[in-house]
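What follows is a single chain, given as structure tokens, in the form predicted on its own.
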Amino acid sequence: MSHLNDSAAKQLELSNAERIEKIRSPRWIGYPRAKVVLAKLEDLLVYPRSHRMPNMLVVGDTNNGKTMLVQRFCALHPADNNPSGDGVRVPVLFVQAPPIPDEGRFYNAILELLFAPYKPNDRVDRKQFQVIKLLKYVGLRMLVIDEIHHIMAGNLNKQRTFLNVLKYLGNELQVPIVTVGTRDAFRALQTDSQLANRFEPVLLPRWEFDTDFLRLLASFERMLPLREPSLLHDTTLSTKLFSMSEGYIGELSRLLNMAGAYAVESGKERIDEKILNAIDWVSPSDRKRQIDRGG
């Protein structure tokens, strides 16, 4: 089983249903660009406190691994119960931006993550005071806000108000803020010159069909508990996989999960062209065209 890593090889002892569950489970692959971004996040985490903290915007297309990357970073810096101290320590807090740029709902989300009692109908300034007090108490060192492009769902005034909230939190807490979103998020931040200067955009581009992509396929293969080698990096198969996923790592992961599960169910135990043709896959651009046509 040299085509598998130790963990995947051990999973071959499981039942087919259990193996399929493992295949469909999220997995982390430390590809080069992800390692660069993680290193930048580590640098931010230890940045000395100041009145003008550097921030970061991780920007990329939908389904291209942004959220998984920052969640990986958060998992490397989990909350600590701090049994010898007064209270829990939370070095990194991961929160999702509300569906619309609403300051109160944003504070509600933070308070819920910290298991703090609060009144949903309280005035925004009371929630703001509670949030800042709590985040200082837990020793926050970085605030990560996912889906920041949601702020574009509000009118210009609401967008500006929400951007001012980010500015205020950064100034009060003196911690870096990392936002994660699509190119819409970049455009939103550019509307505020102060925030535009503070947030360094870090791009997660779509993959190219190159050596890094072939290495990515090889890494995926080592993690999929199939009894036979698929040779995903083979020219014919890798070209087809790139075409089907269109260079999005999230699409590639879902595609290989579907193909891997089918390979187990069919008893073939490897991914080949026939299996890729059999799983009823629709590429991202074809999905969009179907929606644009109304079904």
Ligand SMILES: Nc1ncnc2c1ncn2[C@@H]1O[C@H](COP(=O)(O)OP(=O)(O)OP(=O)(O)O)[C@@H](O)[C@H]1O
Second form
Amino acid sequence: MSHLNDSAAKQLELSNAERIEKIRSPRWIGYPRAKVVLAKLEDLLVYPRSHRMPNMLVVGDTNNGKTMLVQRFCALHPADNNPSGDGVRVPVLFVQAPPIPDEGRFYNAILELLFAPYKPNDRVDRKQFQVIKLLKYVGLRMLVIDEIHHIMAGNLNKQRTFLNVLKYLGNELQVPIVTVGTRDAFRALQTDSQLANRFEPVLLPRWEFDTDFLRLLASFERMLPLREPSLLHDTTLSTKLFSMSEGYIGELSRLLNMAGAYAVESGKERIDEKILNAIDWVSPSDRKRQIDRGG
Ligand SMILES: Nc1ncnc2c1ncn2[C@@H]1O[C@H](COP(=O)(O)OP(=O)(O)OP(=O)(O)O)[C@@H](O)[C@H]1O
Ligand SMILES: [Mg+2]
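For comparison with the form predicted on its own, would you give the structure of this protein in the form predicted together with this ligand?
All chains and molecules follow, beginning with the one already shown.
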């Protein structure tokens, strides 16, 4: 089965239902831009400790692989129980920004991730003290904060306070902070010039119709356990896939999952134009228009 990688080829032995489940399961594709960002993160991780650590802001459109990318990085640097030493080591901690710029809730989230007992109603300075002590204890080397645009849900004053908290944490712990979010996050960071020049923006832009995109299609095809080659990177098919997904990797992934499942169910065993027309796909911008119209 030369159109498949080894594990997808093996999956051909499974029942149809099991194969569909595989098609719908998460998968990681190391596309070139992702590799560039991963390398930047590795660089940051080994940056010598100083009172002024460089930080990063991974910024991009929604549904375009930001979270998957940083989670991939975190998975490469997992916590270690450190059986011979004192306690658990956590080189990289991944935390979501609270839905509003609330310092206390942010600390709660960190304490919960580390299974630390805490009093939710404790004073915020005590929680801060506890968080810093704990993060030093586990040997933290990088703090990753996803959905940082959530801080835009507060007024300017609250936004600024929250950003100052980040600055303070970075200084105290002497670790780089990696924030992840949409363009709104970028704008929020720009409001504070001191922060703006400490957060290097790294872009995860929407895909363009180029050879990288064709390679991405080829990678997807090798991972989808279908019996026949679809040749997704072929001109007609790739053009159609690009326009249906509008350049978002999340849309492309969902689209191919739907088409792949349909290809199994229908017995066709490959994705072609007919299947793409049959799956009742609403493009992202049409979906948005429908919502804006209210139904
Ligand atoms: N490297 C990848 N390989 C394969 N599929 C991917 C990859 N990155 C993203 N995807 C697909 O795109 C979907 C959306 O990715 P992700 O959740 O990381 O986007 P996001 O940019 O964080 O979106 P949001 O702004 O909504 O948080 C994933 O669920 C997955 O299906
Ligand atoms: Mg995300």
